[in-house]
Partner chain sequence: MLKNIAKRSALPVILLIVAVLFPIVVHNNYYIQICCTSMIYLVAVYGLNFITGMTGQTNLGTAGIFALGAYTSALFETVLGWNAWLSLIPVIAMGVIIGFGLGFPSLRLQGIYLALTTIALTEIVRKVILAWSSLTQGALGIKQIPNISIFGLEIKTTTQYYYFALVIIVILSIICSRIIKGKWGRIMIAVKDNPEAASTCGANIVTIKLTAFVIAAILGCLAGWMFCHNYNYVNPSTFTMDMSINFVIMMSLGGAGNIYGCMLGALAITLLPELLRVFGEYYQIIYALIVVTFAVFLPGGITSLIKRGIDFLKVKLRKNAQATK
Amino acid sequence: MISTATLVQAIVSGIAMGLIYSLVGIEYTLIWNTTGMLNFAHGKVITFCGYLFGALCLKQMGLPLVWSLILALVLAAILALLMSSSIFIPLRTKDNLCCILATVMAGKILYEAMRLIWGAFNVGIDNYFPGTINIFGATLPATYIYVLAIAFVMVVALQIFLNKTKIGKGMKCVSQNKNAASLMGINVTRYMRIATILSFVVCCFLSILLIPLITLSKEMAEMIALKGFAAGIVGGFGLIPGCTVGGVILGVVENLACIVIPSGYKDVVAFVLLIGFLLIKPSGILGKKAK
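Structure for this chain only, please, in the form predicted in complex with its partner chain.
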């Protein structure tokens, strides 16, 4: 019999990881919706932001936590402007293969930059979410609760931003109909840059949430990035609320599955879900059936 403690552990940490997948889904969907390009480099972007925050700001410059966060966000925004101007905007009209190759190679460049700048750096960062919490008899590292709370707040904040603010509404229009958007006086190119900046800001927050969970390393976000794709597909590709739903479902199902299957296969769950949904209901849980 599976104990309540195990179940609670699986579900709570599943929701926490799930919200992380949701945020990954949201960040690439922002760029996908406005430019039509899938940012295959997003895993490396997340990791790079992690190094900006952890290695550069926290350790090398010795800034306190909050200032490190702010500086890292600013640097992430600058990176976003660089990448959108050199890759996303110029290449969005080219064919699929070209876009995939370009973003993958951009990821490679980021990876190499990380290796060259911080390669030998030993980044031991103390967990900034210390302590444990007891829920229904299960003892969990408090990290999960902090991550859950912060991620949840972020998802809600993003929803509000996209639906209620002027910029957010502008971005929605650019995603739905670029022609019409430009006829409303919206500078479509500028909004693509704004979407990229927002996406990379989310990536930066993601890296901060991941460091206590996974520890900083060059491969930190690779699997998470791929699972983020799965989250988007499960919940509804191209839909922000879809990413939220898909991510949480993915996180929880993954953990519950590991109660029955050997943990070596945990990562396979996400990809099986991805393929399953693509074959059976490609529009995802929240998506409408496409014609």
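For the form predicted alone instead of the form predicted in complex with its partner chain, what are the coordinates?
This part shows the chain on its own.
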């Protein structure tokens, strides 16, 4: 018999991780919608931002938490400008395979840069979300509650930004039809840069949320990046609400599955769900079937 405390713990932690998957899916969506490219360097970008924040700002420079966050966000934005100017904008008219290979190689460069700068070993960072909280008899680390709250606010803020602001509406126009947007006087290149910066800023926030949950290491975000891509497919790729729904479903299902199966199979559950959707409903939960 499954206890209420176990069920609550699985659902709350599943929603928290699910929102993280949602944010990764949103990163893919932001760049896909404005450039038509898939950025398979996301895992390395998240990890690199984590090292900028944790290893550089907190450990080496000894900056306070807030100033570490600000500096890491600025450095992430600079990295976004470099990548958009060297990959996404020059290759936007090329074959998708060229773009995919370019992002994979960019990820390799970031990996080697981290290894050369910070070494091959993991970096220990003190938990800056300390404490525990009790919900219906389940004792949960306060980290999950912080992650849940911050990730939820970020998802809502991104929705408001894209739907209510001039820049957000411009990005949506570019995502729908680049040629038509250009003819209407919209600077497509500018919005591609903005979308990349926004995506990398989300990466930076993600790394900050992940550090208390996962040891700061070179591979910390690899599985998270894959599951974020899976969340986009499950919910409806290219749709921010779809990424949100897909991520939450993915996080909750894999946590509930671990109640009845060994936790070592947790990652398998997510990809079985992905394959099932590709076979049965490839457009995702909120996506529309292509005509």
